[in-house]
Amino acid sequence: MSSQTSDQLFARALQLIPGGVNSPVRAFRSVGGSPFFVKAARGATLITADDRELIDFVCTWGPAIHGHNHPRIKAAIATALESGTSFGTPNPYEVEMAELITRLVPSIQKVRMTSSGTEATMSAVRLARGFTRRDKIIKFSGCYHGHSDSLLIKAGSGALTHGHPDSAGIPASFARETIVLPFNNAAALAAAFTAHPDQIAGVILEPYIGNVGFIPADPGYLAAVRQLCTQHGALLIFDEVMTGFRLALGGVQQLEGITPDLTTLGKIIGGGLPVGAFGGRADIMDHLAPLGPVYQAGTLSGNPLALSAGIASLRLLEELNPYARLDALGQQVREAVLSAAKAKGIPVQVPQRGSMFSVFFTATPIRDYDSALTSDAALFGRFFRACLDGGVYLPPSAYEAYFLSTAHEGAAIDRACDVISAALRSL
């Protein structure tokens, strides 16, 4: 591995990779400065190319619920590696993972593996359209479902307007089939169904949003969404790529007591390697090829190395049942932020469930995309830099979820709370 500094590596990357990064948020554009490069990670700690050790509140954007480089996951990958890296045929790990997922997430009767969360959500939407023989999809402002054309859409000027492309390269005709509504607003969803009778194939949402910062659903909201989908013959798709297995073994649907028709998964089910999945009712899933007319495929779907890591990660969660401990860690950080901000007179909102939370610099309660955007992004940038200077790595954006792992217990979480409190006092 290179012995160069982060600045040297970034200079090289800028010549060859657009923006010098392979995912835009990594570029630090919204928080200033240049990104650091990581050469190793263990537990709750990242080790940068500059030999700095940082307490990590990103956890590879969710997968590292057991911390980085967990020995059980490493051993599982090593064992799988002895037999090969990829076969292009069915393999035993696929069956074992399917059995685990369908047992732990009762709404999933059958499941199909993919290589990413984007593939999973794209495929679930196609399946919803093929099953219902309808074209329109409803999504919600602030919910990110990967970068496929049908889903990379933002809200128009009104709740019932069709979306507009959120990226160049997406035809307007694609966007017209996607209706974007405000989150936590059941009345807007009811009005959309009334305005488009028998046209809506499915409703896709993150049941707790993680991609404009962390935003839980209001009490009763998800039940209302479920009822409206059932009433109007549309499929309900829960995107639990972030929340699946992170907030409970059965995801948000377990916490809220809601049964979606389809669920998308990723992150934790790969144990740090690239994996996605979508699943749901057997009668819907049986519309997939080779049984049905909805085509979906992937050369590396069910990759043995990736699934071995994911199986080890899920089995650890079953054994440890760490969710109460993770929630206690989340509450500890939340209280530290609220206490330090109050002492400084800085208005903050800290929505938190289990090991996911966010810090919004605003006096406005956070319920949806619009309220999230009231957060002071410039102030967050200063907060981010102060935390990083103190040795704590937060998501490099004012509008992302933070993640914790079991490896944060003890000295790491205490040190992080001290750094975060000091950063707030410095603002």
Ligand code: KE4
Given for the second form:
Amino acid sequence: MSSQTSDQLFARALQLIPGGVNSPVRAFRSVGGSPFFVKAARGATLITADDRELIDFVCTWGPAIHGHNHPRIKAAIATALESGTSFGTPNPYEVEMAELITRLVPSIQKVRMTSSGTEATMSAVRLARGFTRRDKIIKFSGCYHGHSDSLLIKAGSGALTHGHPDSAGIPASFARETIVLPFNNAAALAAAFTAHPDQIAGVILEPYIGNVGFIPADPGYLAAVRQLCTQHGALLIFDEVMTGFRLALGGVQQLEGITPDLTTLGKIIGGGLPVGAFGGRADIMDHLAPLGPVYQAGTLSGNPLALSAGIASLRLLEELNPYARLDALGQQVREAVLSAAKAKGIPVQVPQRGSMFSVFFTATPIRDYDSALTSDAALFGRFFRACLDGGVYLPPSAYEAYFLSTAHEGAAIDRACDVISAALRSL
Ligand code: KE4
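Starting from the form predicted alone, produce the coordinates for the form predicted in complex with the ligand.
Below: every chain and molecule of the assembly, starting with the one above.
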């Protein structure tokens, strides 16, 4: 492992990797300065190449719900490794993972594994189009579903962070098949169905948005979306890549009592290794090759090493059921931010559910893309740097969700709240 500093490593990376990063949001371009490199992580802590210890509020963008390098997950990977890394054939881990997911998320009657969330959502959209024989898809401003062409339109996360919500390189003919609507607005969805009768294959959304900052659904909104999809014969696709197993064992669909037709998963189900999945009604999933006409595949789909980590992560969640504890941690941070900001006279909004939350610097209540964009991104940048200087790593973007883990309990969360409060007071 290199002994070079982050700056030395970044200088080398910039020569060979676009922007020096393998995923744009890591580049710190919207918050200033250069990214640090991490050489190790354990529990709630990252250890940088400069030997700094940082309390991590990113948790590798969601997967590390048990903290980094959890011994149970490490042991599971070590056991799987003894037998090899990839076989290119069915393996027992795939059956175990499918049984776990279908038991914990009852709307998923059948499931197909992928190696990323992008593959999962891209495949779910293709399946919806193949099953309904319709072409148009509806998504919502600010929702980010990975970087497939049909979905990288008015997207959140890194696309929004870097001011390219509609990426270059997507043919207009493709973009025309994607209709983008405001979140938390059932009337807009009803109007879109009226304007496009029998043309909508599917409606895909993050049921609680994490990619324009954290925005929960208004009460009743998801039920309205469900009813409209049923009424118009469109498939309802819940993208729970981020919220799946994060906010409840059964995801947001369990919290809200909604049954989507398809669900996409990722992040936590890989335990830190590359895993995605999509699943849902058996009559829809059976349209996938080799049974049906919708093709979908992957060299490393169902990889035994990756699934061993994901199975360990899900089993831990079943055993611990840590969601009340994680919500208490989220509330502790929310209260610390609200209290410090009030004392300083800085308007903030802090939407929070469980271990997901965001800080928006605005007096406007946050309920969709447009209200999220009233947040003062420059002030967020100063807040981000003050927290980092104090030893707390927030997502390097004003448009991301923050994540906590069970490893944050105790000293880490108390220390982090002190740092965050001091950062707000310094603004
Ligand atoms: P991946 O292809 O990055 O595994 O998953 C794409 C994806 C799909 N759906 C949702 C709801 C997601 O949040 C994501 C990926 N999330 C971002 C974080 N906002 C990944 C971080 C990154 O792009 O580096």
